[in-house]
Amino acid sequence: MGASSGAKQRRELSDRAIVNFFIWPTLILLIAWNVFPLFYSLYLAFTDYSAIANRPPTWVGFGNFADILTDRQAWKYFATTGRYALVTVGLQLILGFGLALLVREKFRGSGLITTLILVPMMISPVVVGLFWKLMYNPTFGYFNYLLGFSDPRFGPDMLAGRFAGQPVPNLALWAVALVDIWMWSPFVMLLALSGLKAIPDYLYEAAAIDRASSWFQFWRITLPQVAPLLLIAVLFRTIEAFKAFDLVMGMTGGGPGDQTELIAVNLYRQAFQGQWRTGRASALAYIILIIIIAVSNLYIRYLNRMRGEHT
């Protein structure tokens, strides 16, 4: 009996050795490469620092925060990415919800349908900006053609930012928003559309008995309990438009002028791209995080309370 259980000790701590062998390089390997870099930017955001300069950082505490706090530029940033986060969020949780009330119920060739809707969000951001950079060409592209201009010198150069030759403001942001929206609306889709499967049949049964109109279910059923799904996917992709870079990068590099330069764009190239402020872009990082973790606070505790009523 003694030697029998000394030899299950005996396995069970090679067990676990065998498991610590695993584990431990793992995240060690994770400690290096993702805890380290993020306390070490976190030192440099209260430091004037060049990564190029041959030279140590130097203490400025607030200095860079208040900078870029102070700085006007900056802020017309953040407003172009808020203007830029509204539109596509909103519209692929319309487009997305829409498409899930399309193809939640069965029929011939349901699944291809639904399989090429999800195509878009499958593909690399960097290889559907370069597509659609194609399609945008005013000379050779299709989307001129599609509106009717087989002039380039009369249509719309949506990357340019110009129609007919004249300047119009905004037109290249919309231009990368539509896109986005195109890529990432069947994300929405897919939650909302697993929201719809998970409601009881017997709720729209009862509201049948009652003669309750499609209007009143829909808003009384429908919306109510898929809501949090919904709520969800525009917490995601709120995060996702705040960090927006290698889909503007791709498409027109952040401009022109200043039209798509999001705030991901100007950290990179506050970073890396010429100006190599490794100090200020590691603030700048630092309240672009902070601003994610607030909006994600509001969505949560919201949700939260939203889950608390329906449950």
Contents of the next structure:
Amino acid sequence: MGASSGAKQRRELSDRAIVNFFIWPTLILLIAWNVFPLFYSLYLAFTDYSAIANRPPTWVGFGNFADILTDRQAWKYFATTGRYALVTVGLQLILGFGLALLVREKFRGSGLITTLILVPMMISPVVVGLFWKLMYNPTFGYFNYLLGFSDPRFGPDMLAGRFAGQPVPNLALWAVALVDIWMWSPFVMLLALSGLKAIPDYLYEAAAIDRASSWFQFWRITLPQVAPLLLIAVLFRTIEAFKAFDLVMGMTGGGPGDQTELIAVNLYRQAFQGQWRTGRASALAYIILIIIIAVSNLYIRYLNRMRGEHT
Amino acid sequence: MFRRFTVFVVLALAVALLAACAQPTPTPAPAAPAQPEQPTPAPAPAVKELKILWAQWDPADYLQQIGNMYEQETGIKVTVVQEPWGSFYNLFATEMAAKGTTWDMVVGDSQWLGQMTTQGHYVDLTDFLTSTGLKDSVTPATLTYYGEYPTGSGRYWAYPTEGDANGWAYRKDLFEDPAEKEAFKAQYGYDLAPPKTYAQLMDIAKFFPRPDKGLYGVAIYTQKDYDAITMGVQNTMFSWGADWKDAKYNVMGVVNSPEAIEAVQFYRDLYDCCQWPGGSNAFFTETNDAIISGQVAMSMNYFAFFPALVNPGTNPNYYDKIGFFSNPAGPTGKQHAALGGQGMSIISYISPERKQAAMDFIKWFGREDIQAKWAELGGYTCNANVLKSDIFLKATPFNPAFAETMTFVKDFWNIPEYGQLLEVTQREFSKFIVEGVGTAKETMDTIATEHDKILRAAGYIK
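For comparison with the form predicted alone, produce the structure of the form predicted together with the partner chain.
Up next: the whole complex, starting with the chain shown before.
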């Protein structure tokens, strides 16, 4: 009796029902927490609205977008973000790929070294920011010590953007970029390493038989084989660079002046921090989104073309 | 089949929701031993608990102790909900956006007044504060800056609760050292003592830096993130006779007046000559740390953060060697300090019973004996009589300077657009003072122009 009843129940829960059981709660959550806010914020981007003002949104059309795109400061923040993305992603690519080439071959302790290299990206960005603030301290920080500046009056104050008391353009931006590079080069290394390990040995063996030089092998075998994965790494890191927030807030708060005021930091400032310009901040968020989608599309097209060439 | 399954899921979710919303059933207490008959208790109050939101810091703990006293007297539990400073404003603002009733009262910043009152989040307390006499029990400056909006309107929205302002801590062991005193007098021609003017403060700041010993002149506010550097700079601006606006909200020619430009240049000079290395992004934690670690002779901070300096637990090396002084006077003798502190407001979305209960609590809290207790615990009372009392003045080494400072405080803008105005000042001051770019005139001209634009867009200037 019990066995047949259990069998009946199992029959009643059809595959379709089980699928629904798993899919619907997720879908409902996604719609409530992702899809609805996405469309609602799109609507708000066309309104004059403050989330804490006790009044409904007022339709202003493209007013917020025009306001942002004609704002000299906003362009400056976009330019700073572009510079930051270019420097961090470029150097992460070079360093990450270089590290992958170094730890590609097995050697004594290679596993431990690989793990240690990966440690920075496992730490919370806020902790990394605080940690590097101490490292950059001109009095007791390791950074100046390693550069050989024992007297803070004559060395760099990285986060103040000064060297020996004199302003140095973009020094603080470089200081933050350096930390981002330190933190995320291992991520590029990891992706590059998986690409390197997937290259079949016979390609190198054939090249060796043809007496191809190491440089030739790197240029004609290694790089083309790893390139798609490197491009994916670049895509991820570019998107992250445009969203960079926690590291900057932890280290400089966007200063000194507006040297490290990245667009995501400014977005936060407009959306919260006493301003609550919800409509304008939504418009700015959509502009950032459009830029990220455009850049990502470029990468993806290039990636697809690369794949097409290989197949 | 699918229909049955859907019904089952909906029912399951409904049961789960009900279970989540239900109050936990209290576990039956073990039978109590027989007690002698008690007198009939007073009728239980309709409101059993009041919740007050405040930032997470020592004064909130003191307020909780005051709340415990209130519970003992009335049976109404008072809970002070503490939120870290970094998220305090955002948490409260989002709750107000949702017209939330999570808290009955908030001890909110003076700068929020315009935003919170014009958007209807605070209860108008004008009649209440007047009829109960609380309006006249606090110092006029605190009533204006913590409670009144618009300024000069005679409408009050908060009871001044935690007075606070910028002041200075200094190393008494250095200032009182005979060798230092002799050397200072030989160099500057007057006695080394807590400065009475900013010119003296500059002399002392320049006298102390000894990089070989890790000692520097001052720790002043420089943080760009929210409002720190503006609060620091406006100490000098106000004392130089400058202001953020005139009576008609005009800023051109006011913000960039010669006095304002000179004051900002002074702050930059102070930073350049004497700020301790690494102090390029400093607020209350960093300036306190600088003097605790023995790196500076003088440090700027809000009085509310001074208790840590005389506490052996947090300042083991210098807790008994720290003195305090008020902001010195500017070149023409004007003396002002940037206001900190908060007032207690009632949330407008709670029920009438809760509003009444909240008013009853504020009325009780404003009593002179309770304010004396509040001060004794470490709270910075705004009660005029308590501030003048000997007990208060002798309670801590910084109370005399605090009582003096509260007579000459001034504040930044408190209109709803203060966040936009603040973004401009933070950026421009940080650029000129910390980054070292531009001139004081260019800085103040830029601030005046951008403030003018914001105020015109908001309709304050025609």
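Numbering follows the first chain given and starts at 1. We call the rigid core the largest set of C-alpha positions that still match within 1.5 Å between the two forms. The model shown is predicted, which means the values in this text are computed figures rather than measured ones.
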Would you tell me if residue 66 moves between the two forms by 2 Å or more at its C-alpha, with the rigid core held superposed? no
Against the rigid core, is the Cα displacement of residue 294 between the two forms at least 2 Å? no
